[in-house]
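Read the single chain below, which is given as structure tokens and is the form predicted alone.
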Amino acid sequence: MQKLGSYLAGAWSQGAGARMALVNPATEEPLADVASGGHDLAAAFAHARETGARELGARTFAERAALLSALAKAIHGAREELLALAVANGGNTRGDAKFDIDGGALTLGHYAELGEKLGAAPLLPDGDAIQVGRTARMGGQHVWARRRGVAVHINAFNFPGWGLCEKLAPALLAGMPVIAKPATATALVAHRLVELFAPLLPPGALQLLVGPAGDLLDHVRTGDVVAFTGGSATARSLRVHPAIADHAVRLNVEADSLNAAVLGPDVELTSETGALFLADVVRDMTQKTGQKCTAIRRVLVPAAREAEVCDALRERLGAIVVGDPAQDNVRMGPVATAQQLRDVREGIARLAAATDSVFGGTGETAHAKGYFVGPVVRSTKTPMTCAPLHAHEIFGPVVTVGIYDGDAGEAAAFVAKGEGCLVSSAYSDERDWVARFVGGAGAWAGRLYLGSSKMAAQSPGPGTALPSLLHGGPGRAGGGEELGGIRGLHGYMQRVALEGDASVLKSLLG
């Protein structure tokens, strides 16, 4: 059985203490183990501050972009190995594994291209220069400058590949060294990626802690950034962590998200827009076994379409084979851990007490081993007042269908009941209806996906977080922002207002 080490202060370390097992969630077979502690994290932070920051700071954006390009190529070179690890340790089908691994490479490549365009710019402008004096000679300019801290990345279990890369790419491009902490249960992919990445990066640029976090956050200080993806309970504890609070450490959180999908009143299910809606709902339910922070959880359809939508979902989900993702015919694997299975079943039970069954009952399967739950569709005639629907995210293959009268304002209010989400989607070819929906729902979502016949053929679906668009959301979703092209760098840089001779300000921007 493989023993996973951590890569800290320039060396691999096995740590100390009791060993924790990583298993195949389809078979419960142990795959590897990791130490529960025994790492010198103070030394890791010192290595990042003294060596990593210096090495990255000595390079231009274009030179750091070249590093990212090399990392993307390393993923492509080891793609089959990484996919196999994702299938074995994550319960992913091969398609799910591609979504994770290829998504990581795509994100690194996107930021490599961006950094190449930034070239040797010493500062990044934030808007245009402005006149602040009696004449144009006295000017002001907002700029982004490189921070001098360490980026601590705490990643979730569901995307060990993409999750590592989507935080790593903008941080390294901005010039900040990274200490990455993947979720222990599915750490095999992240561990292998760092094995591939470490020789390609300057000393101190990337470190990896596998296993419990221990006193990791006790070492953060002013200028550092902590980026967290995970549950809202952990997020609350991070916000009041003494070191984060005392040093005003920048904290970016991506937490729970009750994403919604709304079918417009103009859409026939037999239309291109209707087919897109059904495909997106089924994909988000079954891809990664519903373990995506961007997956659709709540569905709202016109009352006249409810029976038709439910029939279509039954037909499509009935063809999904659930089982060991190592088998070619399987379309949906298990959830990642025994705890995730317990959480999903408890969530379904709460939802079942207030809704009716459409498909899948409460997720029972015939599997004696493994962390399996089948796809579940519930329904409610009173979606605006169905408390369990809006109170708790079930992180698995579960959606609930509710009805409405077709009003765009009601649809936006339905989205708002989730108290903040990463993404919600609306499907309509009526532009006035879409405009009213966006006006009402925009305050409650980090991203709004607008499905229509004009874009259906090119759509990646609402569940795909693109490196060029913001990933994050208000309220329940954590209040954070990541990615978004050049905006992704801003989380790792400091905005500064410059004030002085306008010609000097212009020269500072190169």
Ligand code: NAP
Second form
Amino acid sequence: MQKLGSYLAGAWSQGAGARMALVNPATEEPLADVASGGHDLAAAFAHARETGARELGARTFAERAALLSALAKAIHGAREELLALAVANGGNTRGDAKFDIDGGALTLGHYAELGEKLGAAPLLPDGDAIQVGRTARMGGQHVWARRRGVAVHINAFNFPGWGLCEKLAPALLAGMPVIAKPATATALVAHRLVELFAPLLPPGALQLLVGPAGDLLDHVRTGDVVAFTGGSATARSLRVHPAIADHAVRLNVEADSLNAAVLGPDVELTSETGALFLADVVRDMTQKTGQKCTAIRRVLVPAAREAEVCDALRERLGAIVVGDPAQDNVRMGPVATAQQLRDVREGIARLAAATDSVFGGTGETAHAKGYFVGPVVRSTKTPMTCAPLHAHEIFGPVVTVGIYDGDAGEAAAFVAKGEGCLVSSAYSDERDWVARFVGGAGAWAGRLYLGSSKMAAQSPGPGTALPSLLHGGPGRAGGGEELGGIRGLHGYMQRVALEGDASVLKSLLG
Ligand code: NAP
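Got the form predicted alone; could you also share the form predicted together with this ligand?
Starting with the chain above, the whole complex follows.
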């Protein structure tokens, strides 16, 4: 069995202590194991602060962009091997695995292109110069300056490839060395990626800790950034971590999300917009077995369309083959871990007590081994007061369909009931309705996806986080912000207001 090591202070090390197994969630067979501790993390932070920061700081944006380009190429070169690891260790179908691995390469490529354009800029401008004195001579200019510190990246189990890359790309481009900690259960992909990436990067630019976090966060200091993706309970413990609090360490949280999809009152299910809505709901339920932070969980449809929507979902989900994703005919694999299966089952039971079954009952399947749960659709006639629908994220292939009278304000209030989400979507070709929806729902989502007939043919769906658009959301979703093109760099830079002779300020921007 493969023994996964951590890449710390310039060397691979096995750590010490009891070893934890990584398994294939479809067969429960062990694939690899990792140590539960025993790493010198103080040395890893010193290596990042001294060597990694110096090496990255000596390079321009364009030179750091070239590094990202090399990483993207390395993924392309090892694509088949990486896809196979994602299938074995993540319960991914080949399509799911591509979403993770190709998404990682795409994000690195996006930041490589952005960085090339930034060239050798010493600072990044934030808005235009302003006059702050009596005359134009006395000016002000906000800029983004390089941060001196270490970026600690803690990722969730569901996107070991994309998750590593979407955090790594903006951090390295901004000039911050990274210590990455993937979720233990699915760490095979991230581990292989770091094996590929490390020789292509300057010393200290990227380190990897596999296995539990241990005392990782005790070492963070002023100037460091912790970017966390995972559950809200873990996020809560990070928010009050003494080292993070004492040193005012910047903490970015990407957590749970009860994403909503609303069908506008103008949309016939047989129209392009209607077809897009159905395809998006089914894709989000089944892709990655619903283990996407951006997946649709709550669906709202006009009362007159409820039966039609439920019939269409029954028909489409009935054709999904659930099983070992290593088999070609399988369209949906297991959830990633035994704990994940327990959590999903508990979530369905809570929901089942307050809703009616439309499809899949409580998700039981006939598999003797593996962490399988079938697609589940529930329904409620009282979506605004159905407490479990808005209180718990079920991180699996489960949606609930509620009904409304078609009012855009009510649709926005439904989104708001989730208390902050990464993304929510509305499907309508009626511009006034869409404007009212956006006006009401904008406060509650990091991204609003507006499905319509005009964009249906080229839409990646709400579940795809694009590198050019913001990822993150208010409230329950953690309050964080990642990606969004150049905005993604800002989390790893320091905003400074410069005040002085306007011509000096201009020259500083190069
Ligand atoms: P999790 O249990 O919170 O774990 C997330 C990460 O935190 C893992 O790497 C975990 O390591 C690490 N961790 C756990 N305790 C820690 C501690 N005390 N200090 C430092 N690190 C610690 O979440 P998960 O089960 O992997 O992921 C599922 C959740 O992630 C879902 O709720 C989902 O909504 C959320 N998610 C959100 C987004 C987003 O972008 N908003 C994306 C994906 C997933 P170990 O694996 O070693 O325990």
